[in-house]
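This document opens with one chain alone, in structure tokens, the form predicted alone.
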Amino acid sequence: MTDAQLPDDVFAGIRVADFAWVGVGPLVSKYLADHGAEVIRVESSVRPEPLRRAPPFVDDQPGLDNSGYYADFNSSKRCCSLNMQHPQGVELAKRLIAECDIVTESFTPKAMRAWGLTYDDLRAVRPDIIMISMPMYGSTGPWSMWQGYGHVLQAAAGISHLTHYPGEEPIGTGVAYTDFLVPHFAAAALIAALDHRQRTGEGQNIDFGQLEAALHATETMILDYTVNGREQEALGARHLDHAPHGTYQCAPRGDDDDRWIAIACTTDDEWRALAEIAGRPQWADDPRFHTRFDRLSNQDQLDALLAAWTRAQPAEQLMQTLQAAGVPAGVVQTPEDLRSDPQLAHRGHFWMLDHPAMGRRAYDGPSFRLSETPANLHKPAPLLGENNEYVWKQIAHLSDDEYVELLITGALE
């Protein structure tokens, strides 16, 4: 894989100054980078991007250039270092932004204001600039200065209210779930702004609050309260309208006794097919389980019968048997399962890239495919400051003497 752009890269010629950090912001610019935009990460060794310090690390050795988490979020990009606390830091940032089409950032609003890098400031540098700001709660309002990460955001968005078992404390998803949901909305807004600029020549200031995007993951919770005055409660793995609907433990696989399958019957026909496969056709005629409403009223008994049966079934074999009969079912896959998943292998999901510090590693491919302009992971994630000379001399047009002096004074740390 080379650093060269392919002829059909849809965003070729677009340059992005990427000041965003951690999850949401870098994933937004990655959509553009994988489709040909030149995305330049602006970071600093003085205050390293937090995701560079996040595990997992290759060989469990912490290092700013050894984080698999950071690497997966930042493939196809370049990176320059810039100390924004240096007296010339802001001037250099503007010098770079003057040569860019887009600026991305995901700090609380006070950061860009303090640096003098708000949208109004940047329009003086580049009149048609597109800027997307992605603070957790938006740029205005009583919570605008509050900080947090994905686990905090899913709580604020009501997701944690629905992700636990009845009668137990809210636990959320255990991962920064919203970091993998919110970027889809932000990327769509950014692409719309690019389309607007192409048609009108006008830039755009996108005030993107992550909370408002995350609310779209709560399904009918807000609508149910608005219309019916009802506060939905957590159901564990169950569903308001379908039964059986849950995860059930399966037979061990070798020494692994933690194999599970998810089953979701949405019609009476699916339930009858499940009963036949289980060799218990009488389940379908049992008054407790005959109709969907019967099953919803007797889920404890239903789940107990299913759990006793699935406990003796190999998970993968059971999934295939149920799917062949039209019953929605899927193995609860582990990371090992995903890495060897035949469907993902067929689709070519994982890209193997050679990183100068981490070696040859698997990267997640794009979550969608465009027929005429497919994505291309141009290069592995950049080392901190890897492209300093290229960015500051060729893009920002520093002379050799200026570049050397700024290196010596610490401006490019």
The other form holds:
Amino acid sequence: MTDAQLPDDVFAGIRVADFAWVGVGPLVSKYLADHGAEVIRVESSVRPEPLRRAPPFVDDQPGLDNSGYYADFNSSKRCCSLNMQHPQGVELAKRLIAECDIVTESFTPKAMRAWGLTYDDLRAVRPDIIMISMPMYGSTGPWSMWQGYGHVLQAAAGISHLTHYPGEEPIGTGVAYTDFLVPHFAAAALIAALDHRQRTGEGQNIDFGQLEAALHATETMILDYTVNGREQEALGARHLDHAPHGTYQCAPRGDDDDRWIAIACTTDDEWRALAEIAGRPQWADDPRFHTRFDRLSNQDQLDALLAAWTRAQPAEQLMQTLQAAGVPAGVVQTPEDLRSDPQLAHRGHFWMLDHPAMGRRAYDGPSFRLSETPANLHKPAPLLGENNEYVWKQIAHLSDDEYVELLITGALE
Amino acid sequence: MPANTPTGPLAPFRVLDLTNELGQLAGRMLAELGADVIKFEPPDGDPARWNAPFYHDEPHPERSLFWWTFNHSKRGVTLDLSRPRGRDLFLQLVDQADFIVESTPPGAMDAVGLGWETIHARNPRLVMTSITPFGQDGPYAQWRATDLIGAAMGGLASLCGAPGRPPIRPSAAQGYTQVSAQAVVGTMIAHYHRTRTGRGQRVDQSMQEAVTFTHDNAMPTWDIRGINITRPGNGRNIGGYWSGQYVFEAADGYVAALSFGGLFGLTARQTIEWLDHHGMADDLTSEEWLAKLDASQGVLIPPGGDDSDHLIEVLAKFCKRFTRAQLVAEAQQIRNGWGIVHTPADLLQNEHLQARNFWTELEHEDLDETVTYPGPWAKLSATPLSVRRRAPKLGEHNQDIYSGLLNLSAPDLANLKSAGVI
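The structure above corresponds to the form predicted alone; please give the structure of the form predicted together with its partner chain next.
Now the full complex is given, and it begins with the chain already shown.
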């Protein structure tokens, strides 16, 4: 425990062997680490964690300790290195796991099986271990050995089918969306299992198929098919029930002519308030736009009128004016906007942490505030193998001689 | 098939659910985890009962598929919390509850005398999770937001859509999904803390901040490179580098043809061999291209400009010639993580999901129907999750709850009903 970790952090005393990589797994263990668990990333320089090789890099200089992508997902964690191809790799992994409460991994199922590190193997080492495996398609079934990434899984889960301009190709979101969706489901299950162990002493195995969790992002689409036989279509920014409901271009900000506002009127009152603010109260009485159903039937005309009006308005000012009148509206915020957003600042969303190689950088904290046990991002992301000596000698109880021998023979590369 | 007896890790616990469309998934996830979740509605029903789509397109408060989806596995009661008698009944249930999850606007619970201080004094062990668009306090706390506003203010909309065209959102509400799922994580952390210490706490969850979690690498890219990643259209943007189109038309639909690190990424050599095997590698077998694409020792920065255009052209031609199933099966053999762009019909017919018994059937006896729902989202060996029952009808469990838990008599219930309290 470092000085910065507090003994009354929620997960104080809980140790995690974090074999997971890239997005989903590290974002699950980040919740634990940011709330006081000792999360030990188990990585290797022989086959580096792919995110350590992914941009953005500080000064555009690639380096395993220089990726902002990796760093953001791995706050508050330690890191040891272990070469699983070394003859003693598996044995060392077991020595570490014997001292841990939780094991996480997100490989295709064959990796842990090949190493003899399945739940049944690990339960022999540590009877109350909780293991969570998070392969793309789950641990069983005909696609279980398939690989994938968040961009691909959003397509496989039907999210891309609902995320595009009407009638065009299914481009999906512009992010590896499921990487930022399914970790919450996995973390909820994992912490519930940890609580069960705390109450009963019983550990367990969690088979977390990322696809299955992702399918909970489009459930009404699925029911519309199973109940009505309808394949829902993507609506762009529009809505089945409400209009106006869209994004509208605003006045340029400096030389940036990509400023947009989202407006969603869900009641006639909100629509009337919007028309007043636009200085066109007659819109609300226009038979084309009078009721919700009128507006839904004439969306092209409605959107054209609104867009012509918003084009001359600065987005931030328009948002303030509309919200003051009770109209749901918000700037389509860019990353730059988010960093200066007063509400996110009020909640302290971004944490500034000093990384030995990358310097002072912004990290995302969790999106909730706990009144008694708030998150504590107590250290930046670890360097590769940063905590080798501590992990292998103090936790896994290797002697000085054993540790040096393993260093020399490459077991800790 | 649904299990009537809860088997999940939260089986010993009870949840009072006061969520609207913003947070109904949160209560449902707790129900799937095994908790006894009691959904409260005003006597005239929850507004989400009117959310489209509807069973056989018939608008009716018992036929909203939105309502069905986000409230199954819960029990349902009606209660007017604005009346003193309603508040009193609620507080009696607080005595027997472990969680409250609610999504009223900041201050609304205080206005009816059910604010956090009151709840906490009444039951110090209780965990109360409050889900709002922007959080309990701060400059935007009183602002209104639907899912679209959450997607915009949290940064997801700026990353969805094509350059020069309007930002879009997924047509299934991801702001609501994100805020609910993340609220459950916060709730579970508070729950674990309670188990250890006996002390409850407040979880203050913001939709805007939950959506901010979805930026992928856009925040470090701004922080480190000063580049605002914008919506990449059909493609991905990694660290400020556009990695090229990745959704391609196959002979029978679309595939997502992404490899780690971009279009060809770490498996460039294998991919070119594969294309060549089908006689469709074009000039990519040349030493020049192999050198350019062999990223296996390098860094995951994809090629840009004309190179990117050429790779897209070759892949587009290739994909168009084969079915989705063949493309993805062959891609997976060379460790390319390609996938099928599924439609709802594809998903229901998918052999993999069937083999994993993913789908769950729920009886809607009033409609004489059995409806297929997505099943649990994790498989826990000792404490399995379960989908237990269809969503409650309006006031369906009033008697179970008010008589069963609070020992009210039949005349008491009748009086409450005629007074409009339940």
